[in-house]
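For reference, the chain that follows is the form predicted alone, supplied as structure tokens.
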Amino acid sequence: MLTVSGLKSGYGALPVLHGVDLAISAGEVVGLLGRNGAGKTTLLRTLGGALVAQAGTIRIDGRDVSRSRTYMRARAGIAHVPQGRGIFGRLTVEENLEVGTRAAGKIDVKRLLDEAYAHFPILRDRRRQMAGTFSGGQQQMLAIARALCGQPKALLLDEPSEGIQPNIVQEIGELVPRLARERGIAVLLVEQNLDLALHASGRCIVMDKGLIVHAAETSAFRNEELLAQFLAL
């Protein structure tokens, strides 16, 4: 389980998160919604360690990682797939995946790669190809596969549908909840594509001005009045 309590963060003297409380169970996908500038990406960057928490706690399976460095959080089980994917374009597909396995510690690398290829067969077929030559959708698949190679307990996905073709968006929408369920991963999904967010998530939360302002089962967010109230849609 990923548990967040009273989390505050920001950029220098600019506060963004004002005391976020959040809990995601193993095997659960939670969609994080909100207007641009609400603090969604800042939350994911703080959980992953790219930003330093100014106050509050972050726990993964009860372990406090609030002050841990990024690589230590990865080893503890937090994997972050950032907006823009962050793959290594000058490395091959397989080299990208091997980088991801480092978070898993001393373990059978071949087994981890085989598991990733099982979820994304196209990556096996192109494992010697330079990752920078991939399409946006293929790079997103690679980014998720690389994160899975670290055997995460919590997976943070920031706008996985951004700039990719509809058929791959649909694949991601099917894959994410299945991975969460089968591997017991707690998933936090930031997504502007409401169809994807509502399809993949069991429940959704809304951020506004650095706070969680609403939470409900996914079905509640099919109400247009609710969407208009919180997301100005």
The other form holds:
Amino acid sequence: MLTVSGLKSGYGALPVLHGVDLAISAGEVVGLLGRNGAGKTTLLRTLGGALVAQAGTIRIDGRDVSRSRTYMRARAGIAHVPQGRGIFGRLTVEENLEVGTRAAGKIDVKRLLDEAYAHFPILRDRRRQMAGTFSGGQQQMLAIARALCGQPKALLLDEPSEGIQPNIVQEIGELVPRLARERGIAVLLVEQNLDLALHASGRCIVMDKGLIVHAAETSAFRNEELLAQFLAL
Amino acid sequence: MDLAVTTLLNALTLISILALVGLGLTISFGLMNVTNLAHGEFVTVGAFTVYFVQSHGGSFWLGLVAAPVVGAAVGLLLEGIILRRLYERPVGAILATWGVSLILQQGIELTFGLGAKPVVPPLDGVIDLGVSAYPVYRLILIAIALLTLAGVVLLVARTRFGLDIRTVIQNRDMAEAVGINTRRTYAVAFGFGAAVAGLAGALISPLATVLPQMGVNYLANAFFVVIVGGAGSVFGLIAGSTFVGGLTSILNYQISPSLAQALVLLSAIVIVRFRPHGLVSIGGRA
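Moving from the form predicted alone to the form predicted in complex with its partner chain:
In what comes next, the whole complex appears, and the chain from above leads the way.
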């Protein structure tokens, strides 16, 4: 579903990614691990379009979006939930979800909202509330719900557990693989919280210095030695 | 009593015009962080459109309808050809729009010649309001302005495009990431602001001196309005124009217009000292 090959990018003259290859199929959750500065967030930003790819290709469902502008990638099916979640704080919950449907094209907005509310009933109860008044955990739920409203083919999650209470972390850990399976979404999950990453992902890849240095089934990462080697834990 | 009513209606006339002119500025300032020094020329273009239509035998009302269309066209050209390339370079945008302003002024002067152009008001009569008589046309002007502003509030609060604008104001990168074509949103919003400024120019044309340089004066006042009221919000726009327009109208009765202008500027400075983001500093809500 999401295929990346030879991807290079960075900030101005500072290269960060040195040729990343990656393939995620529909319904699969891939955990992306690595130390701070390994290039995980840069990879997500380059896939989403916030950063320009200097070389390589990004394909979503066979369609090359490497040179497309951000909104075109969103419409092609890439949903990016960045660090900090990017909630529109001065819009209501429902308005956040409604702008989320922009990526799905001209379509029945109400049906998409109902689908999102089915997954996140608490959002329906609070749909008239300003999103900025939400707690971190609720905002993360809203950000994922908003991404779903765009009917994505690939979902990029950057540190969904950051700054939120443990019970919601656990909820996200159960929700993400279920959503991926039920709706056939390819999920790339960047996560510092190892418990969450290992719980939610079927497969994990490790980045270091802008390259993917290891990939294996999640079960292999329960091995302490491997973790010590790649993550210096 | 009749003086009070007349002053109030004069204030409402000025407030209406300032709010319509300020709308485009609050869009470019609040939404795009662009200081558009050519905004006054949209007013000029609107006024000259009415003059052009009338001098070719058309009615004032036809000119009033054509003015926002011409204003939007000029605005879209300015955005598409120049501003689009300068969103990341605010100082460059100031210089470029100043240049465009001069080119438009001189272009209009070359096309239409020197001197003030006459625009005939569509209605000459006065209406007896009981305590005082007031020109009918000015009442129509106030009504059209109020309807336009009400329409803008509804557009921003209730429509799909309004939601896109509010989203882009808050976070352009994230708006793009959820699938909004923010470049197009910018262009349409800018063109809309230019259209409303063109409408303001058309409305004021029978009352003002229609000159190629007439926009400059409205530009300065509209900037006061936006800065005092708070950029990026319709309610800030209304608060700012009420303050600037109301104070100017009241002072104009007591003292000379230049001194009145200076006092308005002084009080604007005092307000901005204590409320740096303007009277309505929430930004982005409607």
